[in-house]
Every structure is written in structure tokens, then in C-alpha cells.
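Listed next as C-alpha cells is one chain, alone, in the form predicted alone.
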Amino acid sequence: MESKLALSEKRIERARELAKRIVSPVQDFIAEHTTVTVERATLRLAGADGADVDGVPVPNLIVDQLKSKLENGAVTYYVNALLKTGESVDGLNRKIAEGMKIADLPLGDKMAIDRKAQELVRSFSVRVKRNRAHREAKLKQFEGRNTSPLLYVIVATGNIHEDVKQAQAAAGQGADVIAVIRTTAQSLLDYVPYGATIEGFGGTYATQENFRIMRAALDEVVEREQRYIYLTNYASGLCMPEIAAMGALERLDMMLNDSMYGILFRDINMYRTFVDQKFSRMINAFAGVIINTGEDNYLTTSDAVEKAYTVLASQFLNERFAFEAGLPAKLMGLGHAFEMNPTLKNGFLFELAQAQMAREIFPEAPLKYMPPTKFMTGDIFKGQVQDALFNFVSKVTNQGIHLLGMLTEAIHTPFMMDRSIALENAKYVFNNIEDLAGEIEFKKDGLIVRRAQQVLEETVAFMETVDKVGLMPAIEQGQFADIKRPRDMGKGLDGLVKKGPEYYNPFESYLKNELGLEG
């Protein structure tokens, strides 16, 4: 792609080769280490399911029970049990559920517990692989269906059944891609609830039953509309990898899935998350799961103006931390938003550089765009100009996924007709401005070309500092969105455990070499 910023692609080559370096040493200590949620995780894609009557999850009772054991992978003392016991997967949930107690069964044979493990393995791999098979030809079957960039709602009522009336109503309306929002501070529960769910606030859990349900309902939509309908949860928090193992085996088709979020914005412990980040990657990979990160809330504590390079710098993280985790980039909804002050002169052009600078930048991924909320003041006349402005830039600078903006954002949690009406605000930006991108050239000394270049020069130059002092240090001073985090606190360092010699995990071996990784 042509640039029209006249961006140097030897300082967007320096940032690349930057952001490798600050990521190195965090993937060195990455591969030594595992979590209780990667090992429960890795139990979800063995088959591991269910709950004790305290609605305890069966992955979670195995991991509890094996403690100082977990250093040599939980799969070895399940499937272990499958053969001393001689139940199927289904069976030995049960009695899991009931109280047996899996780690106090003596290891039988490694090489009959590899066979076994194998099976499972495989059993995951053609599920997840017929999911795959069964959107790209959904995809093909509808192809030019879906508005571009894609329109993405949101649905959180609490209630899994009452979000499926709304996700249905306003995927008929026009929406491609319906996000379920998780209930309010789910991201902090160190363990997934079990079963559909009626009751959450500000979002509905996400559990694989309420995956399923949504999937199922998405799916008559996709055949009455003939268009695909994607579906989006969140695999991050204390459960990032578990959540992802649920998506893959009930074919979501996004994810929110940041590499740092769960560290800034959540205090979880950063060794916990970069370790999660990225076996919850690699199945996302594997599955063909779209990730969306979370650049957007960078400026909900910093100003969009003097830290736009922050954003730049994660996306260049973000996009490493995704190519160690076997993504490719046209899997890559890196984020970010239209969060300037709307009182700020020449306001909408900056937001305009910044698009176009992405775009440029990661001409392959499918940007997520972000509206306006942090300026967003209840005046729902302003606020409807206001994401008309953020639906024209995201059109004329080609993003890939697209968040719209509400009218009533700042009010309350939107309506079905506040839906209805921004997919309209979208829908006719977007057919009147169709071929306006190809029409527009920008002024070479002009102010979008100088403000897009400045901030390329400051997030190399922030790169290079970070780069100096390392990523985690880096964290710990504030430099990424003014917020600090040390790297020895933090919510879930308790379930951080380091791989002993015998350590066995047959699905990450699996997916490393399904993704071509190393090691």
C-alpha cells in the first residue's frame, strides 16, 4: 500500500526490531514458566468439564488438589486417572465432581499416558478444526456480505437468553459483529462459572454454555440474513487462556485479547498475564479467532494528543507478543480510538492522522477502531456529530473492525433502538463516502503528514527507552499509560508456577508445532 503520509519505513522497520528486543527476555521467561489458568486451560481442551454442587469447575478442583504437583503439567494426572480408572472423559468429570481425588493416584506408565493424551489431543484438533472449516466457508458462502469495515455492537444485559434477543435483533439490523460483555469484574474471578447464567451486572458471564447458546442463535441469524454473523468475548483476566479453550471449542470468532491490558487496567500480576497472554494466543491462532486489543483504554487515563505514541508502541508489542504466539497478522485486530477532546482545534484531523498512520503501519491486520466515550457528555445530539465524525474517519482510512459509537453513551447502557440508530449513523457515512479513500491524497508539509511522522519519531524514541531499561521495569515506572504496576504484586502472582524437569503439556507441544513456533 502506497503511503500517503510519506511515513520512513526504516523508522517503522527500527520499531519493529525495538519491539522484538523488549519482548525477548519476556518470552525467555514465559517458556519456563506455566499458571494455574493454563494448566486448567489445557484441562478444558483435554474434555475437562462440570462442577461440584458448590458450582466449583472441575478444571479448577484438579488444579487445587495437584498444588506443588502442577509443576509437571495437570494433563499427566488426568489422563492418568483415565486409564487407572478406566472411565471415559465424561465418567471421570463426574466422579471429580463427586470428590475423587486424582492426584493421590499413582503415575502409571509415561509412554501409555502419552498415547492417551494423543487421543484427546486429536479429539480437540478436529473439533476445532471442523469450527474453523465451518466459518472460512461461511465466509466464502456470504462473501460480500458484511459491511466493511465490519459494524460491532454490543450486547450486556446479564441475562444470556435476553442477550440473545438483543444480539439477534441487532445483527437483523445490520450489525456483523455482536460482542457479549462480560459481567462487571469477571476478569478479577480466578476460575470460569459453569452453565448458562441469568444474572450479572453491566454483562453476562461468560461460560462456555452461554458461548454455545449466543453461537447457536448467531447461527439463525447467519442463515435467515445470508451473512456471517461474528461473535466476540473476552479472553483476558485471571482466566485469559480458559476463556480462549472455550471460544475455540464453540467457534467465537473474536477475542479481546491484550497482551498488557490485564496489567494496567486490572492490576493483575504482569508475570501471571504475559505467561497466560500466550498460550491463550496460540489457541486463538489455531482456531482462527480474530484478537482485539486494547489499545482504546490507554487514553481513557492519558490524552490522546501528548501519548498517541504509547498507543503506536503497543500496537508494535502487541503485534510481537501476537507473531511469538504463532498470529498472523490478518488475525490481528490491534485497537485503537477517537478519544481527542472535541474542543481541540484541528482535532479531527490528528484523529485522522492517527487512522491513517495504523493502517499504514499494519497494512495487513484488521484495525479495531474505537468511538468516542471519554468526551462523550450525555447530549445526545452532540454525541450522534461525534460518531458520525469517528464513522468517517474509520471509513476513509479503511479500518477493519468497527465499534460503533452510541448516542447515549454516558447515559446508560444502550437500547435496542440506541443499536438501531448508530448502525444507521454508520450505515450512511459509510455509502456516502464508499470510494473517498481512493480520492484523497494529503498535503505533503501539511498538518495530518507532520502530526502522523511526529508521532512515529516519539514512539520510536519511547522504544528506545524502553528498550534501555526492559518492558517490566518500564511498567513499573508508569510509562505506558501513566499507570504503575510492580511486577512482584498484583492480583494472581499466586498461581504463577515454574516448569519442573518432567513438566508435560502435549497440547502446547501440539500447537508449537501446528504454528510453526520454536521449542
Second form
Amino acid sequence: MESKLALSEKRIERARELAKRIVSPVQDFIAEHTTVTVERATLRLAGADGADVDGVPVPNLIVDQLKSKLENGAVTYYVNALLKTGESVDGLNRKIAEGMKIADLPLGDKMAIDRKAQELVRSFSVRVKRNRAHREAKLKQFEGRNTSPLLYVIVATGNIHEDVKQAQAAAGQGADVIAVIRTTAQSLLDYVPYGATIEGFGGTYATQENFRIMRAALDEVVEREQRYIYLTNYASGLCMPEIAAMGALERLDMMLNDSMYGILFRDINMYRTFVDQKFSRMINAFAGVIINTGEDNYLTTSDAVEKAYTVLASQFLNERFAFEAGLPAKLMGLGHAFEMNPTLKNGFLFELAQAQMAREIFPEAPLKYMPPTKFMTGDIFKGQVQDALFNFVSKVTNQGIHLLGMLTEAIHTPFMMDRSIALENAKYVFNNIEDLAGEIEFKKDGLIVRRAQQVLEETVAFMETVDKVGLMPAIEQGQFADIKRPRDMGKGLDGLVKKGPEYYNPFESYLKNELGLEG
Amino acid sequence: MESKLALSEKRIERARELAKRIVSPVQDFIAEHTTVTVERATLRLAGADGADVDGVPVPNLIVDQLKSKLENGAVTYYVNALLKTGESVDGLNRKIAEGMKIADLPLGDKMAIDRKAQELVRSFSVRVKRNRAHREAKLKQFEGRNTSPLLYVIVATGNIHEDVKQAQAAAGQGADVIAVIRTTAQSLLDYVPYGATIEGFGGTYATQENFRIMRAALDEVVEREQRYIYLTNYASGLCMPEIAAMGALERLDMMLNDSMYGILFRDINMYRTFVDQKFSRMINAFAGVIINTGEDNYLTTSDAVEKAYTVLASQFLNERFAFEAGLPAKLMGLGHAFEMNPTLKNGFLFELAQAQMAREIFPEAPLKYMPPTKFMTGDIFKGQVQDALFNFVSKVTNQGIHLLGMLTEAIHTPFMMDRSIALENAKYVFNNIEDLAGEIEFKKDGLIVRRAQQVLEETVAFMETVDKVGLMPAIEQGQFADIKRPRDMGKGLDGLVKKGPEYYNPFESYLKNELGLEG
Amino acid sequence: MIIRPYGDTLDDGAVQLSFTLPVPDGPKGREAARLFVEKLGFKHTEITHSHALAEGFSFYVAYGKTETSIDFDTVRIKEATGDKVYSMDEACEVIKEKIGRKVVVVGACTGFDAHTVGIDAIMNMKGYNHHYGLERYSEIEAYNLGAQVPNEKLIDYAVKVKADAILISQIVTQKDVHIQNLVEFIELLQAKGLREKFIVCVGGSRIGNQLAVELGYDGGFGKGTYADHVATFIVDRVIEQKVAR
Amino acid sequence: MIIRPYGDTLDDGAVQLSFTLPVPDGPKGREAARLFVEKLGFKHTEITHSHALAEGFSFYVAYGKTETSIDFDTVRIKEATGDKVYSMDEACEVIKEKIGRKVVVVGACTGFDAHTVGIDAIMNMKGYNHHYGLERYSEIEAYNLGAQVPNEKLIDYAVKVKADAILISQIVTQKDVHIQNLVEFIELLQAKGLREKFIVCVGGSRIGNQLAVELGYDGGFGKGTYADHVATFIVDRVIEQKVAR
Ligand code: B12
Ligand code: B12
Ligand SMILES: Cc1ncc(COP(=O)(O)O)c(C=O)c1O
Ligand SMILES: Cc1ncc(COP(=O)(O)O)c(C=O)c1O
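Can you switch from the form predicted alone and show the form predicted together with another copy of the chain instead?
What follows is the whole complex; the chain from before opens it.
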């Protein structure tokens, strides 16, 4: 791809170098820690599942029992219990759900535990590799049938069965990606609910059963439409790695997953988030799941012109964090958004500049591009046009994952007809400008080119500052999104655990090995 | 303006040369003829107005009386009657309406007639020059307040008073141009109805009183909005020159006016149309009225891709006919349209190519660009997006007069809210891409550039053929719009009159003189 | 089956509306708009947008939920043609077999209406959307009189060529001008004692079979019609008449 | 004044609608849609568009004309603030003069709602659309507790700082979750015997004064609210209460 913006390669390299420097000390911290949800995620990979009569999930029951023993890693105890009880994984899960305590079982032979654990790793590995192979095979079988950029819509009824109807309808109408939005505030639950759910507000619970139900429903459509349908959820919030684990097991294809979103926008403790994000990303990487990062969130509270550099800086950091977790660029759905004030003169030019800039700086990433949201109003007719221009920019700059703007964005979570209207809008625009990207060039030193260069410069300058103070202090000072988050505050801090000298996690080791990560 | 399309200057010149050659024999024919409506228009310029009890307009009463004497020009008799009766113009009009015959009054002294006629020419000239000066002064006073391209909407309630409300509303919402659509089939009436009217189907009668009412209503808005509002009607159909005359007198600013539309699309006789169009254009030219030509009509029955060349060819011919009538390029609102099938892959690129091509070939003309109509459907949400892309192309190619697409195009003549929605759509797009035209370039030898070059080539080839056979035979053979119109058929032929040796028309002479036309 | 509109949950009754009120924009206008929507039978009404259109006119976008329902099972549709529509070849075959002579059809866009694209789509050789027009049917003799044809003239022509069927197209419907014109045509036909002589069909983007029948026509054809449909209708009717006689 | 929707002629009653029906697309679906629109009280109904959304679901665009009207003169609006809205300076002036101490305001986005932009627009220094927020008012002590604040915690805080007024923001309204949460808040306040202690306001894009009052709040504020509005409301109420005592 030829550059249309004449961005300085040097400055881009500098930004990447800065990202590496900024992220590096955080990696050291991560290496020494685990968290309750990392352990629960590991248990889930090992097979822990189910819930007790109060709905407390088995992985939570185990971790709660372990208390300070958690520093050794939860797997040891789970596998030990398997060996001691002679139960199958399912049997053990049932027992634990019925109240069995496994923390105090005498620990058996380490070698035996490791041997059994490796067995579980293998079956995990087989399952996830099978999922991955299946996805790849279907993508290959139905190559060329997806739209480019991918058309992404959300369903959010709160009821998984209603979601299924709406998702199948949307996929039938041309959607390539279905995201099941989570219920309001699930991100702050320190557990993942169990089973199929039919209640939620503004979204539907992310549960493994719900994943399974939706995956099966979409697989039907895949065959009918002869097109692979990507399923998306949120590996985000207090259970980031667990949801990644569930997604890997149930063949989700994308996950909202950001290295700092939880800290800034959900007031989750930063240590906790940094540790969680890495493990979640290793799982995503292994499972071939595309992550969608949350840079668009900066623009829901800040101005999209003024604070464009925060988006780009965050992309560089997300990229770095992702590389550190073994994610290749082609799985990085780095986020950005079309969120300028619609009354802004030449706003389209600036949006175009920024979208093209993201495209050129991250040429391999399937960029996730968000539609106008905060400047959408109850005027649905105006909204259609805002969405049309967004569709235009996305197509002409070759974005990867295109979240569909809804004409009713300011009113309600999408009706079935809203999604259809949005899909018609996008399909028409995309087809009508199919090859435009290759046809137009930008004037040298014009408004568009200068805007992109300016944002890059501002980003580098910002990252230089962050590098100087360090990432955690910078967050504490409110340098990101004007939100100050002290490192010892925020939700989930009590779930942070320093790894003990005996820490054992064969799943982590397996993943590191598979992903070619040192350590 | 730099060329983005690398169109061959040579080929453009060739097309203009061909247009001149094609039009030239028609001009010879025109010079030797007048028509009933040319004479009635002349009478109107002289002051003839009013109607008899049956609603037959005074100019028609006069011309009907004259019969074969018409070959001498109607003015002689009208002025003679003024002198003979000693009546004022108003007085004489009243008498004629009451049944007075003026054809048989003995003809007085030619010199005296000429002297009196020159007086009438002067008062006509003063009035029209005053109108023109007023328009120019207002445009200057409110310079920079109109949108570019001009936002043009139609009103079409059938009732002039309801039209006024809607026109004022639209102007208040940002419309720059108000066109009062004529009632269905007025174009085929061989007279112009008299007085204010409150009934019409799909449009409102064009009458001088209606013109006056709407002009006054819009002038109010001009002051309130501090923006000049252009008023438009149709100098088209069997009364082409009369409506031009009325428009000149009542300060209309634009007129739908095409050299061949009536022939092809209204089955009006070609001799009649050619003669009429010239006189109507001389009036328009003198009154500073912008003409809007009707090339868009080709595309309501033919395919916009296949037959693009017919549009360009017609533009060249309209341009030539207009030059011959003394119209400067800046008054030529040459027509074209955004009418490709919306399912066409890369349709936007082709529309863009054609719009840019028109812009580059007619750099001074305030091109009139028509919105999608025939591919609009009852899906108003889709329609909004089609209109948005149209708005985009128009702005980015610097069109002159932008007819607003209506989301309800396939349903009804515009509701008040439809117009507002359309204006919001256009204003948003225009402002959002304000300077985009100067920012983008097209790839050399890309789809866009090649498309424009291809249309130009096809046009020249087509015009070569027309030149070979001659314009009238070409029309007879159906070379335009696939419609065959024999020269001795069609409506209004009986209103064609060969000028006698005594033919006298001081208004025509005055106009020719003012416009610098020979003869 | 009782059905209601569906937003995102069965029977939620969700509907979108937009309209203009002849009052100024503002809180009172919005409340008036909301009350109006309620009066139409909506609950949970919400005016999501309003803006001024002119002095004394304002525009509203609304969403509401209604319990108004209809019984889908009782919905009856009366299309001119049933499920079986002949292809061109089939139609010609049937004509040859069962009628044994060419069927004559005259069509026009009548009154002041000049929208010929529709009738051309039905009659011209090249047809529409890959469906050939009647002129291409080997067993049909089709005459297309074009635009703005007076009713009188159309009838005269149909008599002259001994038409089996007359096809009328009406596109302009503002102020119900098409109704006037269509009624006039039938009355004229009756006055001349010719109503029973012809199968008379009307088509247009806002014409339906129901309306056509109400106005005294044999069949009506709306959006999405092809020559196939009207040919099927005519052929079947001609055969019926033969049988009847 | 009796008013009806306006398309292009006074009282024509023209309205645009769109909705989904849980039936397949096709002539029968379209007729069902038309009958549904008629049942809402429309004449001259027309389904201008339909398309399939899924097996058993279809989308309709409709236009219709209704004689349903409302009497504009009887429309009553009950906004929290009347015509007079104090500017920041005026509000502070009035507080100084008539109250003589700082007014204390506590605000939060409650329950699971994390949409802080609205409450921030009202409270933060920088305000919204060139209208400063309450934090900038020299005579107001404003505490913004941010997102997802439990009702209990908000009440405790208000007690602690001796608030005059409590401001609640609710943006997520799906399945009426806001109603539940708002009702719970008032019940909690009543249970604690604190209802009369505070002026309690709620705001949000789908909140109106009417709803708020129905739910037991003192005032409700919707789209387009600025700090000026709620400050005016609070200041006037505090003065009223002083007088009342
Ligand atoms: C093209 C067009 C024109 C062209 C017509 C060219 C021509 N030779 O036909 C021109 C530019 C001349 C024109 C002029 C006018 N038009 Co016009 N025009 C349209 C437009 C854009 C498309 C119509 C079309 O061609 N559709 C495609 C054909 C294939 O569809 P169809 O006609 O519906 O036909 C299908 C079926 O209905 C059916 N059918 C139709 N007839 C018949 C007959 C039989 C027997 C059968 C079996 C079936 C059948 O089969 C066809 C194929 O499926 C529409 C808007 C729109 N997008 O629909 C406005 C529209 C129809 N026009 C309109 C108006 C008002 C006018 C004018 C009166 C405006 C004016 N005041 O100047 C003039 C007057 C013309 C006149 N005297 O009638 C209005 C009508 C409003 C109304 N509901 O009354 C429309 C809806 C635009 C609008 N929103 O204002 N128009
Ligand atoms: C920005 C935004 C977000 C941001 C919020 C960031 C933040 N810190 O606030 C993020 C991305 C986090 C977000 C998340 C979600 N959102 Co959200 N979000 C929006 C969005 C795009 C804009 C809201 C906004 O900022 N408006 C601008 C402010 C200034 O307007 P306002 O809030 O109305 O406030 C004004 C007035 O209402 C009033 N006001 C408001 N509060 C108060 C209080 C008082 C006392 C007073 C006096 C006045 C007042 O004054 C303000 C100024 O005039 C809207 C869509 C839209 N365009 O409206 C969706 C929207 C509100 N979100 C929605 C949903 C469903 C969610 C999620 C639940 C989705 C999910 N499942 O993940 C999550 C959950 C968050 C949660 N736990 O609550 C839905 C709500 C649907 C509904 N009606 O219930 C909307 C409508 C989008 C949609 N169509 O689906 N969202
Ligand atoms: C990375 C990320 N996670 C999660 C969410 C969703 O919000 P919540 O935290 O409420 O699940 C978003 C929304 O934009 C997001 O970008
Ligand atoms: C040049 C011209 N005249 C007239 C008309 C209007 O039609 P009518 O001839 O019915 O007035 C058009 C419509 O497109 C036109 O382009």
C-alpha cells in the first residue's frame, strides 16, 4: 500500500520505541503476579465449570477456598483433587459445587500432578486448536464472501434466546460479525455467571452457555449463508482472562480486550488490569481470537479533534502490550472512532485523515472503526447521513472491522429493523465506492495530510512525556482521558496475588511456549 | 481550476466546433420564422395582459384575431390600436378582453407606430433592467450568504398560497432557490392562464400573478434571512417565450429552459421549439435569468451509464443554442443528473467522474445537478443515503445549482418536512466536506479518469454522426433519447409562422442589439 | 394469529413515526406531539427529536409502543393474479391452444399523465428487469399509444383494432387525480355500451387490485409488476369469457 | 385550536410510520401492515416499502392520513423551571441575598449506570455548551460522586455534607431499569425518614419533569438541560422552604 499521507517513518518508529520502553517495566511487574481471575481462567482451561446452588461458579469456589495458597497457582490443587478423588473433571466440578473443599486435601506427588496437568493442557490444546482449525477452514471455504470491512452489529436484548433471533436475522441480512453486548455492569462482577440467561439490562450476560448457544445459532447461518459469521464478546472487566478462556473454548472469534480500558473507564485497579490483560491476550493469541481495543472510549468524554493523539498513543500501547502477549498484528483490532462534532467544518476531512493515518501506521491490523455515537441525536434521518459518511470513510480507508452506526443510537439499543437499515446503508455505500480507495490521492501539504502529520507529532510528544514519568504514574496523574487512577485504588486490587516461589501454571507455560514468549 | 481528469482540450474543442456546425442551419431556419407564442411574448413585453371572461388571455385574443397578419408581427397591431383608441395599455387590454377587435383597425403611420413602440420597449427595458439591478444589488449586499452549490427545492402543492408557506419555510431552512413546479401538462397548453390559482396537480400553474405573489413572498424572506432567494419557473413547453417574458417582468431568477426538451419529451413540433427557444433565451439573457437545461430527462428513460454521452452532447448543443441567443456561460445552468442504478458496483466513481467532467468542460456554467429520482424507492431510509452520496458528489465537484433529493421522491411531491430533512442532509454533507474538492486528486489512468475520457469520446463520436445527418434528421431518426420526432408532426406546428417581408418586432431588435447579436 | 409490531421483543408493539404539526417548536409542541401519538393508541411514547420548520410549523420524530394488533389469519389479499403466473412462452402456448388466435392489447398512459416508463416496462419489446414486454409475445398483438392519451381516444383505438384488453397506466396520484381519470374512463366506456367488450386493467406504482376492482376495472397492478402478470391475467380472462359464451 | 399533522396542506393529517411485523414479507404481510396502520386511525394508508428482515420478520415503511387531532389549547406542560432561568451570576446573587449561605448539592449517576457525561455536564467546572457547571458557582458547594453510585451511598453522602439537594442522573432506560432504580431511591429515603430533608432532582436524556414528579421527585430534567436550569430550580425551592418554615 502506497502512503497517501507521507507520514514520517522515523516518527512512527520512535512511537513504537517509546511504546516498548513504556510497557517494559509493566511487563516486569506482570511477570511476578497472578490474580484471582487469572487463576480462575486457568482452572477453566483445565476444565473447572459449573456453579453451586447460589450461583457461585466452581472456579470462584476453588479460588475462594485457596486463599493465600493461591500464590502457588490454583491448578496444583485442582489437579491434586482430581488425583486424590479419582473423579473425572465433571465429577470433581459437581463435588466442588456441592461443597467439597479441595484446598486442604494433602498434596500428592508433584510429578503425578504435573503429568495429570499436562493431560488437561493437552485436551485444552486439542479443543482450542480444533476450534481454530474449524474457523480457518470455514474462512477458507467461504473466502471472499465476507464484506470488507467486516460488518459488525450488536445484539443486546438481555435474553440470549431473543438475541439468537436478532443475531440470525442480522447475519442473514449481511452482518459478518455479531457482538453480544454484555449487561450493564457485568464488567464489575468478579465472577462469570453460569448458564443460559434471559435477563439483562442494555445487554446479555456473558456466560459460557450463552456463548455456546449463540455459536451454534450462528454456525447454522454460516452454512445457510455460506459465509463465516464472527462471534464477539467482551474479554474485559474484572474477569478478562476467564472470558478469554471461555471464548477460546467455545470458538468466539473476537473479543473486546484493552490493556487500559478497565483502569480508566471502569475504575479497575491498574495492577490487576495489567496482569489480567496479559493472560487474557495469551489465550486470545493462542485461540486465534482477534482483539478489539477500546480507544473509542476516549472520545466519548473528550473531543475527537483535540484528543486524537490519545487514541493513537493508546493504539501504540495496546499494540505493544499485545506483542508482549504473543498476539500477531493480524489479530489486533485496534480501535478508533468517527466521533467529531458534525457541525465541524471539514470534519469529514479530519476523520478521513485520522482513519487513513491509523491504516498506514498499522497496516496489518484489522482496525476496528467505531461509528458516531455521542453526536447522534433523536433525529434518525440526520443519523442516517452521519452513518453514511462514516461508512464512506471506513471503506475508503480500508478499515478492518466496521461497527455499524445505528440511526437510533441516541434512543434505544437496536431494534431488528434498525440493524437492517444500518446494514443496507453500509452495503450500499461500500458497493458504490468499492474501488475508490485506490483511485484517490490527497493533495500534498493539504488539510488532510497535515492533519494526520499533526496527530502523529502530538502522539509522539505525549508518549515522550509518559515515557519520562512512567506509565503507572502517568495514569495516576490523569494523563489518559483526564482521569486520575491511583495505583492502590480501584476495583479488584484485592484479587492481585504475588506469585510464590512454587507458583505452578502449566497452562501459562504451555501458552508461552506455543506463542514463542520467553520466560 | 486544475484538471483532475486530464481531458483532451482538443476533443472538447472538437465537440464545440461540431455543436456550432450542427446548430448553424437551425439558426438560419429560426431567423426566418416566428410563432404564436413568440408574438404573444412580444405583446406581453409591450404590456398586453389580462384575460376575457372565459379566461382566454389578452395576448391570445390578439394573436387569434390576427390570423395571417401575424407574419407582420403582432406589435404593429397592438401599438396601432393604442394609437387609434388613445387608450393606455391597461385600457386597451381591458377593451380587448371585453371583445374589441384590433386586427381590422386601419393601420396608422408606420413612423408613429414605431415611435410609440419604442416607448413601450423603453418601459420594458427600464423595468427589466431595474429587476436585474435589484437582483444584482441584493446578491452583492448578501454576498457569501448563499450556499455553494445553491440549494434548490421545489414546491408543488397546486395552490399558490400553500406554495408560499412552503417556499418561505424552505427558504428559512436554508434553501437558496425555490422552484414552483408547474401543474401536470401545463407545458402543453398553448396559452398562459391568468391570475392567481389554487388548483393544480403535481404542481401549480405558472401565471404572472402567481409569479408576483411568490416573488413578493420570497423578497420578505430575503430581508429576514439576509440571503438572496432565487425564484425559478419553467420557460418550457408551448409557451416558452411568454413565460420567459413574464419571468423577466416579475424578476424570476432562473428558468427551466431547454432547446430540445419539448421536442423529445413533450412531443412539441421541432420547428416550433427551435424558434421559441431562441426568443425565450434572448429574453432570459437580457433579464439576467439563469437557464436550467433538461439533460436529466434523458436519464429517466435511458441508462445513465450507457447513455451518458447523450447528456454531454445535449449540453454542448444547449450551450451553442444559448450562445446564439446571447446568453453568457455564467447564465447557463446546464443539466445533468445522478441517476445510476444504486446496485452498480463503483457507481459512485462513475457519477463522480461524470460530474467532474461536466465541471471541467463547462467551467463557467452554474451547472444544474439533479438528484437520484428513478432509482429512489419507497424505502425512505435508503433514500436518505442515496441523497447523501449525491450531495457528496455535487459538493466535491463544485456544481452550481444543486437540486435537493427528497427521501420521499418515489412517494409524493415533497411534504414540508421532507424538504427540511433534505436540506439538513445537504447542509451537513456540504459543511462536513467543505474543502474536500481542493484536497483530492484522481489516480492517473484510474477508473474515474478513464470513465470521463470515455464519455467525452463517445460524445464526440455521436456528435460527428449528428453533424453528418443534420440535427433535424437526427431527431427524426430517433438519435436522441431513442425517440423519433418527424419534423412535420408534434404539437404546436400550426403556431409556426414564416416572417413576412414586413415583419416588425422592435422588442426583438432591441434585444438583439443589447445582446450584441447580429441581424 | 394475533400480531403486533416488533421492536426487539415479541409483541412490544414498537413503531417509529414522524410528522409535522402546525405549531411552533418547543416544550408545548413536543408535549402536543406526544399526546397526539398517545391518541393514536401508543403507550411509552417518546418524542426523540423536534425542530422548527417555519414560523408555526415544527417537525417531530417519535417512537411509541402500541397494543393495537391485528389478526393475521383474517388478512385477505386480492391480487389480480394468483400463484400461477405464465412465462412468456407458456402464455403464448396457452393462447395457441385455448384461444386459437392472437390476443389484442392496447395500452396507454392516460389523461395528463406522461409517465410512460411503467407502461413501457409492460409493453415494450425490451421489457423490464429481464422480463420481456407484451410486444415480444408472438401470440399477442400489442399497441402502446404512449403518453397523455385522452380516454376517448384510447377507447376509439381499442374499438378500431378490436382489442381484447385495454391497459391503462396512472402514475400521478396527487389529489387523487388518477381516481377521477379512471372513473371517467369507465363511465365513458359504459356510456358507449362497451364495458363488456374489453378486459380493462390499470397499473401504476400506487395502484392495487383492490382499488382497481372498486373503480370498476377487471384488474389492477402495482409496483413490481411484469408483463408476465398482466398477460396471465388477460389470457385467463379471455379463456373464461370464451367458456362463458 | 384543534391541530392535526401537516404534510403539505393544512389538516391533511399526514404521518410517516415504520415498523416490523413478525410475519414474512409479501403481499399478505403488506396488506396486514396496511390494515394495522388503518387500525391506528389512518385513512389513505400506503405501504411504500417492505423488505424481509428474517424468516418470519418483515419491515414496513408507511404513510397515512389521519383525522385524529388534539386541542392544542388544552396541552399543559409542566417543566421544572418556568420562563425565568437564572444565569450563573444571577443565581449566585440570589443565593447571597435571599439564602445567605452556600447551597450544597450532591450529584451522582446511580445504580449500574455509568453514563457520567450528563451529570458532568451539569456539575463539572467546564459545563456544557458554554454553560458552566455547578462547581463553578461561587455560592454552591457541589459534590459529584461519579458513576455507578449505589443509592444507599449517595444518601449517606448527602447526609454527611448536609446537602440541600441531591441530583441523580439516569441514562440507561432499557426495560425501565431507571424507574426501578429511581423508585428504590425514594423508598430508601422515605424509609430513613429523610425525604423532606432534600430537594431531589433527576435528569437524563429520557427523563421529563412529569415522570420525575410521578415518581416522587421534586423535579426532572431532560435533553438540553444546563446547570442554569437545575440551579434555578434548587435556589427557588430552597428559598420557598425557608419562607415556609
Ligand atoms: C421518471 C419520472 C418522470 C419523468 C417521466 C418520463 C417518462 N417518459 O415516463 C418526467 C421527468 C417526465 C416526469 C415528470 C413529472 N413527474 Co415524475 N417521476 C418520475 C420518477 C422519478 C420515476 C417513475 C418511473 O419511471 N418509475 C419506474 C417505472 C418502471 O415504475 P412504475 O411507473 O411504477 O411502473 C411499474 C408498475 O407501477 C407497473 N405499472 C405501471 N403502469 C402500469 C400499467 C399497467 C397496465 C400494468 C399492468 C402495470 C403498470 O408496472 C411497472 C413495472 O413494474 C417518479 C419518482 C419515482 N422514483 O417513482 C416521479 C413521479 C412519479 N413524478 C411525479 C410528478 C409530480 C411529476 C410531474 C407532474 C412534476 C411536474 N409538475 O412537472 C411531471 C409531470 C409529468 C406528467 N405530465 O405526467 C411524482 C408523482 C407524485 C404523485 N404521487 O402524484 C413522482 C412520484 C415524483 C415526486 N415525488 O414528486 N417524471
Ligand atoms: C457516551 C456513551 C457511553 C459511554 C459513557 C461514558 C461516560 N463516562 O459517560 C460508554 C461507552 C461507557 C457507554 C457505555 C454503555 N452504554 Co452508552 N451511550 C453513550 C452515548 C453515545 C452518549 C451519551 C452522552 O454522553 N450524551 C451526552 C450527554 C451530555 O447527554 P445526556 O446524558 O442526555 O445529559 C444531558 C441531559 O440528559 C441532562 N442530564 C443528564 N443527567 C442529568 C442529571 C441531572 C440532575 C440533571 C439536572 C440533568 C441531567 O443534562 C445533560 C446535558 O444537557 C449514548 C447514545 C447517545 N448518543 O445518546 C449511549 C447510550 C446512552 N448507551 C447505552 C447503553 C445501552 C450502554 C451500555 C449499557 C452498553 C453495554 N451493554 O455495554 C454501556 C453500559 C454503561 C453503563 N454501565 O451504564 C444506550 C442506552 C439505551 C437505553 N435507552 O437504555 C444508549 C442510548 C446507546 C444505544 N442506543 O444503545 N455509553
Ligand atoms: C475494551 C472494552 N471493554 C468493555 C466495554 C464495554 O463496557 P463494559 O465495561 O460495561 O462491559 C467496552 C465498550 O466500549 C470496551 O471498549
Ligand atoms: C426543460 C424542462 N422543461 C420542463 C420540465 C417540466 O415538465 P413539463 O414539461 O411537464 O412542464 C422539465 C422537467 O424536468 C424540464 O427539464
